[in-house]
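In the form predicted on its own, a lone chain appears below as structure tokens.
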Amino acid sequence: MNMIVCVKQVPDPEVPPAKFRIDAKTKQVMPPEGIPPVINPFDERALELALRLKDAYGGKITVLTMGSAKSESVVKRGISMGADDGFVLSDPSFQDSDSFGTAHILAAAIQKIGNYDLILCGRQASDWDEGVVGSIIAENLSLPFIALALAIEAADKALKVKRVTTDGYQVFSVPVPAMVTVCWDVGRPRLPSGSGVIMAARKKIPVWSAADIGVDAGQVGKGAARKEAAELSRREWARKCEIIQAETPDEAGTKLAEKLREVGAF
């Protein structure tokens, strides 16, 4: 089984959020920094599952990202941990691109890779929790598309794909090639083996321009998105503490739930 993971390089999510800065200009968050930003973590999930469909059926795991060239970061983490190969999509026109441009410009880089049974990633990005690129490359392909993938197990040519629902879990048979977003309870993603890293490390990351992967300028960048951040801030978070005095516990609870009621907490 061939597939083709995609992943974003994101700030570290772990590192507090008073620690990031907003750019009010050009409404960006600037990471602090000494930080290096790191695999979206949404889509190391999706590359675990990637990883396990390997071990169990064999074939290929290409990794694929869109950014500056020094997102290779991202594909040697991927190569370390079990993939095969990557490329980078990296051009100037491709700077400020909404979710549909980004589809486009990975859907354009998987048709040039090609000869692949499944494309995966990450349910959503942890910088910007869209969630939307894998349905929309899904649809730019032409392919059968299901999200919130927890299980994927081949079978006749085709996926049995086990999603989660708000209730439960449900199952589809679809055929391949296919487009799968993958949940975050999938597990913990392994960690990269020794030899893994070296491999990594070893390896030449091609980039792709707009030109290698025959994507039009105009259709992506700033100027063909579809939607635009209006304003960008920092969620500024306050605690407050009030002691309610009363004579009784019938009195304090009586009372503690009418101030709860005041503030909207019910």
Ligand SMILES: Cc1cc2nc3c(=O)[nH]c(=O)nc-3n(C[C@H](O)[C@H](O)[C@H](O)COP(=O)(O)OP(=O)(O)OC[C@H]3O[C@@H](n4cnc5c(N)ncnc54)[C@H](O)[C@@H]3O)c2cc1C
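Everything quoted here is computed from the prediction, not taken from an experiment. Residue numbers count along the first chain shown, from 1. Whichever C-alpha set is largest while still superposing within 1.5 Å between the two forms counts as the rigid core. First, how it differs from the form predicted together with the ligand.
- Superposed on the core, the two forms differ at Pro249: its CA moves 2 Å or more between these two forms.
- Once the rigid core is overlaid between these two forms, Glu258 counts among the residues whose Cα shifts by 2 Å or more.
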Contents of the next structure:
Amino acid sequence: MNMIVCVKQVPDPEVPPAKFRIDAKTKQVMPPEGIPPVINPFDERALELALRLKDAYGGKITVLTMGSAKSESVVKRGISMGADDGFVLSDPSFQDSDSFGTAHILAAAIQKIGNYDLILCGRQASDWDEGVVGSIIAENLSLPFIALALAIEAADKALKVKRVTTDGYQVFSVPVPAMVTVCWDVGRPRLPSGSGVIMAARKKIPVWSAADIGVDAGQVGKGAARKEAAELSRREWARKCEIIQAETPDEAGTKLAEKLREVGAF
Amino acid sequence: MERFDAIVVGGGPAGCASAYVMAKAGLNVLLFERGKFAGAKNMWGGAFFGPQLNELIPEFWKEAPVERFVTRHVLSFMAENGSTSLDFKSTRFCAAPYNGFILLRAKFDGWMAQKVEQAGAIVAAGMRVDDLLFQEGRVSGVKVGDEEFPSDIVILADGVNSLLAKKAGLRSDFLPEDMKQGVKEVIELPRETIEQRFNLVNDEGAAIEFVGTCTRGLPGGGFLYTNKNSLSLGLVIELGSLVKSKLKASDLLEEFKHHPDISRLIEGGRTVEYSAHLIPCSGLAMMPKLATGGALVTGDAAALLLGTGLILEGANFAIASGMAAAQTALEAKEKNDFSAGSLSRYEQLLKESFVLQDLNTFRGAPAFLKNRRIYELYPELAFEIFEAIFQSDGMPRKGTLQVVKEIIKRRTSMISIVSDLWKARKAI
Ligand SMILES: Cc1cc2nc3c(=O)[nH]c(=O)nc-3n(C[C@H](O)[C@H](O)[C@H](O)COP(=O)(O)OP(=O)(O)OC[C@H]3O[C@@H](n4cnc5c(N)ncnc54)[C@H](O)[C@@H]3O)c2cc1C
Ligand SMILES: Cc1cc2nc3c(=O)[nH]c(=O)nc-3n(C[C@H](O)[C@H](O)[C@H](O)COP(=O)(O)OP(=O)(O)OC[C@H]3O[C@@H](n4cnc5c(N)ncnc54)[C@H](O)[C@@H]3O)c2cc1C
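Alongside the form predicted on its own that was just displayed, please also present the structure of the form predicted together with the ligand.
In what comes next, the whole complex appears, and the chain from above leads the way.
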């Protein structure tokens, strides 16, 4: 099975939110200096599912990221986990693309790679959490689309895709090629092996520009964005402590309940 | 499995320096770092002396993530009710090749690891070396999980708690008396505020060391270094006495932050990082065997660190020892002889360099620095003397010498001071 997994480089989500700053002008979240960005944890799960399919059926996994030349690290992460190949898509015109632009760029590269049975995306990118790029790629490439897959089985030119719903599971059958986004419940992604890291370190990762994948600069980037970020702010958490004075536990309970109602907790 | 010329364990200053030299010389080098990236979990105070790194990477300050250049050194004796400080500034320290550099490890180690990769070595981060491989009684590689990685030589640069040096039979357990516990907070403040409060311009930086009440009289001291947009504030306290006194370093740091000398310097700041780490501090007395067949031990793992009480030099010693280990490996490769005998060249190189010479010069320092009077008595004495000198109480003044004599007599004896000074003369 030939698979393409789209992975995004994101600021390390393990860094406590207090350490991030918000740049009001560019409406960007500024991670603390010195802490390198990482692979989107949701995409690591998409990779894990791809690797399980490769373990079961054989095949090839190609990792794709749109970003800067430095985004090479997430492609290498994929290869160290067991993917076979990877590309970075980077071009000044790609900068500040919205989800449509991003999907357009990824779809163009997917077409250039060609000969694929399955495209996998994470359920969402942990930085902006929109969760739409996968579905737009499906639309651009006219592929069947399934969101939030938990497991996939191959069955003669078709795939059986199990997905999670609130109370249970659904299984769809789709022809290949198909576009699938992967849910968190897939479980812990495997860690890279030492030999995987060595292989990835030595691998040259090609960087494709807009021209390389035939993307028209007018269709991507800030200019082509269908929406504009107007504001970015942090959720403020306020902590307040008030000791309820009462003679008996009953009275304390009543007073507490009244207080909670008063502040609108219920 | 592919065989590497050299495997380096640890991506701190020692490991990066040795991997860099070997890779530049054309060896096939693999460096393992257990942190998610080099520097991820590492800490130090942050005042770094540059000559070794300048030798390794000429004019490194042009590309390394230097926070500030140290142009101002302050030594402050903290007493219960005030402090006495020595404030040194040098205009010569603000120009290349500079003297001291203030650095943050997450950025600095990351940069060093990048240089190592550019030199042609493989940096495998997020990989912890669990064990050593042995063949015919000598070290022949490392084990990461179930994977085995053979190599001609293994450079141990895994820091103060080096389990691997123990596995290689080079050292036994360190004692709490041989260790200092370091704790540190990074406190964010606007750049301009820092420059105003510390009287700095542009990239100038201040390195302030504290002795006295900040450790409640326990052997050790405090430090405060100015980064670009933050302060590194911390304490270093001998572990043995900390354990005995049942005090916690983190509590003492909290107390330190509330000392009036400190609280006004950090006012309005936001703590963005807290970290703790051990420092080997007994010098030559705790130094392990440095070499065995197929392996060398460097940096903190070999306790190659100089603490004279006034300065703590670890990173530059780590870099110098890493470079010497690399040099040894290159010569061994040339002869294709990685036996213990061939690798004993490492100790010889260290003896020829400042590393073992300084540790020898200051070999009395660790014992001298255990003298509690340095931390309990002398800061108070200095405070009382200057207070008496500066205070005007409406009475006729006594001669300065008379003041000093009286205070000393009340607090201690001239004999014990002379004896301490005599020991100091020999130790530091
Ligand atoms: C400087 C800057 C300016 C921006 N300006 C705008 C703007 O003007 N208008 C606007 O709408 N948005 C803007 N954005 C947000 C940006 O467009 C989002 O990154 C984009 O919409 C993708 O959404 P998401 O990251 O939430 O991805 P999701 O839709 O949550 O991602 C789902 C999955 O798609 C894949 N994927 C997503 N991105 C990539 C990628 N780069 N490479 C490989 N795979 C990927 C991954 O598999 C991921 O799990 C801006 C972002 C930046 C950094
Ligand atoms: C509070 C404090 C303040 C200090 N202040 C200063 C100062 O101002 N100036 C100065 O010069 N020095 C200072 N030092 C000392 C200095 O930090 C050390 O001497 C120096 O970092 C030693 O370098 P190293 O490379 O030997 O070890 P480390 O810097 O400890 O690096 C060891 C590396 O090995 C990795 N590692 C460990 N085990 C494994 C394993 N099994 N597998 C893979 N990787 C492993 C670790 O993650 C780490 O990255 C200070 C230290 C402390 C604690």
